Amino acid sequence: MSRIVVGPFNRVEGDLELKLDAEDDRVVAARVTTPLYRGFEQILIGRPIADALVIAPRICGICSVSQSLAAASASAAFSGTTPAPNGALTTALAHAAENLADHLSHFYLFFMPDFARADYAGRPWAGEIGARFTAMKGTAAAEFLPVRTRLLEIMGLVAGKWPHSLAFRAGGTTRALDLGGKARARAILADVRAALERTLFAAPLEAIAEIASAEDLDRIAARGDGDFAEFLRLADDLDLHRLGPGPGMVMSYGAYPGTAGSGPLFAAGLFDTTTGTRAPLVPGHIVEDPAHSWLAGEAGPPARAETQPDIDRADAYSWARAPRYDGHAVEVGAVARQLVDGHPAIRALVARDGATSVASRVVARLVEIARVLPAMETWIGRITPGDPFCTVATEPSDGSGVGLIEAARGGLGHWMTVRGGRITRYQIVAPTTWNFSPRDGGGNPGPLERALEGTTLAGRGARAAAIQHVVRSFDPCMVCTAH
């Protein structure tokens, strides 16, 4: 048995690093480290509750609109506000918006130039990959970057500034939208569906949306056109359909509320892979364990949690906590949103693979930007100029909130507890800290940990392709995971 550390790596927001136990060339057990203390929570105390608007989204430069949300949501859920219907859609622009970027930056930044490495020269597809996915050279950057700059130009519309807005408020958006802000936000994603057309998908997005089988998959794999159909080829010629199974418990807190009816757009709840069976979400379930921790206390719910470091705790490497559903380790992410929806493709590629995998978690989110996108061309038209945006929130001085939403890497919670009209607790539970968790008090991994177990380091060690390829598939923002 040797022990292998792999750290730090690039092309990731913030500290991460692993350490490996390998024996016979195959990863047997794995402990994934948070390295970074940030001490957000622990900053929040003490204020008013419209300081956790302004300083929970400097979290993150990346995914600032969904720390926003899920304090405004917390807020919301405080002072029993309902947002004004605009407020709700335009809200959901926004973070739609901020989520594309995120999946978009994740294929084409952190994931696919892992495929242009010198140890893949001999693959038949690695000539076309080079050429378009290398860091610095390839020509995908250059195509993708002025996308991504469009979707966000959909944020100084309805938030006024990207990242860190202040716009965001538990009755909506302090931003109006007016008939010419209509008319401009259509255009830039007319102009963003013409580009994923285009070179992603070489196919119209409602296509794309509507796969509704692995067989489909298959199919456009073979015929199609586009970068979507290169990932599935190269999936499945490294089969990567088997890499990096997942813990078999998926969960989403519901993504986009207030755009479909009553409901949000994607479905709250949890799926178990293995079974093939849906339940609802119970957020009551939800624990923290900090026994691998460097943090006091006991497991507990995160209402109930302190963020105090314990430096000296035995047996603990990591910074972050151990977030349990029911006791289970549990996936998060935009293959979770799918699964917890049933979305048919995304299922039956779950399905046939026995798990999520590299390849499942790369493909939902790449599908999830054909659903979403057409679903904001909607929101755009139901916006109604003149109505109001923001409802104006009365907050009790005493109380509780919890805001649940879905960050583009899965389900983002803040828990706050209200005091005489400070916050006296905050606790922030993020996508990364459920996905990269360490273990739990029973010694249980979390999922990164697991999905790790069994990987084949093919003689390179640290530097085996496969390992970037399985924590890269959880796209880890290090930055979110502990505070």
Second form
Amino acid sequence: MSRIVVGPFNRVEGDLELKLDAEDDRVVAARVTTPLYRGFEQILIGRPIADALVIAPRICGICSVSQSLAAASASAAFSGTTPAPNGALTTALAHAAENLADHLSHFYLFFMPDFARADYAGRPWAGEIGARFTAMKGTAAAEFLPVRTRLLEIMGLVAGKWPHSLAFRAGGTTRALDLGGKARARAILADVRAALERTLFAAPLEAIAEIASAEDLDRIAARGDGDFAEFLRLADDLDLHRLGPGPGMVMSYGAYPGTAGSGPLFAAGLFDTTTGTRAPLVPGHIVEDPAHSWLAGEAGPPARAETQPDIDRADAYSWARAPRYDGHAVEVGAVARQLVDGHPAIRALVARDGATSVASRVVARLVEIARVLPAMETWIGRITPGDPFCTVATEPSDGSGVGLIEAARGGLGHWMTVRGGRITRYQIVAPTTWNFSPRDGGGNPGPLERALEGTTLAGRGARAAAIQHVVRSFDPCMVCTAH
Amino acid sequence: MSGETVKRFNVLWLQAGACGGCTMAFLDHGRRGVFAELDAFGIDLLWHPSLSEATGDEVVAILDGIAEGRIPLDALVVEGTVLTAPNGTGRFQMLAGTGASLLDWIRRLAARARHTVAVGSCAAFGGIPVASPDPGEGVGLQFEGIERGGALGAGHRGAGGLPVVAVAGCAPHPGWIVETLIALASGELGAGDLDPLGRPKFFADHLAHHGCSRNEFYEFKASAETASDRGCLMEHLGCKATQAVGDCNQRRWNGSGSCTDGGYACIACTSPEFERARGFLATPKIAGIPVGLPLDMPKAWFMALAALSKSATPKRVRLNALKDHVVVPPGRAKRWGAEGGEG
Ligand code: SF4
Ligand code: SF4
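Alternative state: the form predicted in complex with its partner chain, after the form predicted on its own:
And the full complex, kicking off with our chain again.
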């Protein structure tokens, strides 16, 4: 058996190191290390509640709106505040803009450049993919960056700036839109839609959102233009459908609340990919276990956790804790959201593949883009200028609140306790804390650790392309993972 | 840059105890995209953790090559707080695959770089991660808050002669980052172009308050009272833009925005120690008077002016200050069939 260390692991958000045990050119065990700790939970203690709106988004520059919203929603739960209807729509609009920018950045900047590597020089598609997706030099990045910039202009309208806006409050957002603002928001989305329908999908967004079966995906692969079809063909050629299988259980906290009647746009719940059954979400089933973390303490619910570094803890190998749902390591992210929500093509694809995989994680992200952008267009239409965008919260001095939201990369939770108007506990469980968790006290690996087991190294050791694909398919955000 | 031969300028970008937001802002720059913009000025990203193809041992080879003087480096860019915990070892952030801390790597690489650039207030001064209780014992590259020192020490100068160039901000405006790199690549940024904290004067010689769309409310001290009100945010809602450097309201952020245009306070994110505040979103007051008054304005003056302008506040300004949309428009001239004069 040999021990392989992989790092620095780039084109992920933040720092990541892997330790792989290999036998006969296959991974038999993987340990995932989050090597950075800044201590945000410690910093939040003792502060006025509103300061969480300043500090929490700075955990992460790529999903700062999500961090803001988790903080605002914990504070809304604590104070019993319902956002103004306009504010719920503008909140969702900014959040969706961030999530779409993240999905697209992942696809174009982080994930696809691996297929342009010299590893694939012998493949018939190597020339074309190389020209399109080579890191920083390909035509795709050059086309994508101006689209990303245009999409993020939604932030200028709704949230002042991005990242790290203070516009997101328990009661809504701080900048009202008038008719001109609505028109500008529509114009931005029209530009983004046109770009996506031209280069990513080569089809109307609705045609992608409405695919209903795995065979529909096969048809797109067979005759489609555009980068999505290109990826589907790569996924078939390299059998990315069998690569990096997920743990079986996936989870979503429900995305874009206040936009679809009383519920969220995408439903909350658990989905078991081995049985094809859905279960309701019970937040009380969430436990965090620091058995292999450089943190003190024992396993317990986040609402009662305290964060203190213990860098000499025996058996520790990561700054991240191991979150578990009813004892299970669960996968989160776009594929989880679409499975829980019941998107027929994603459910069918995962059923055919036998588990979530490198392929379905990427497909789900792209299908989600095609579902969310048309929803954003309808939200703009429902904004009523003149009505309030932010209700004023009256805060009790003692209590607690939980904010559970869906970031681009999956479920993000903030658990807050307040005494005398000051934060006394603040615990954060981020999407990649779930996906890239270390082992728990029972020795059970996290989702990525499990997904890497069995991966073939093709004689390339630490340089194996398959390792790169599996890791990046989760779109990890390491700065959130241990925070 | 037609007619000139562009000498290439290479940049190594590292993320210390960062959130990645500075890179996210950087990616937002340029009509043709930031890669095309950099290329037009001869700037090459030798390696960037979020963007480059090279991974694992390929990266370590680049870092070793620079540290050993085999690969010349024009600029080392660092984003994020440099963590020294525990006890000065830097083990709170180990560079994956190398067994060495970021603290060690930054010191070795900066010794070779012609210029070192701190992108963001974390790398410049410490930033949010050094807020009490400063769990990671963080420092900036050349400052620890307002004190000179930091990871590289007060005396550090690159071979190009400059101290650490501090593109402050949390996150900085994309233009501040890229324009600084362009000015360095073109050889135009000299020591005289930096303020005493190393911030390029092209943005640091302005106040964030200059150009705020709420300036009329400011003049009349017509103040916002709750989030989303249109009035000035200084008196009650924590705005520090009269004390914070940056051309924040003379540029647009993400197309059309800015902090105060977005309806919330400037928290002085370009200033060292901005993270020390408690109660960012409420104005600290003593006897009803804001503690932080505009830079270079004597308190008695400010008080007298404020009292005078409050007494002279037009109804339009007074009422609009407390709403999220205009409730009293500027008056129309009589000849257009309405009351009052235009404006
Ligand atoms: S809100 Fe802030 S930046 Fe705007 S006018 Fe008032 S003090 Fe100046
Ligand atoms: S307005 Fe203030 S908080 Fe906003 S970017 Fe400028 S200096 Fe930073």
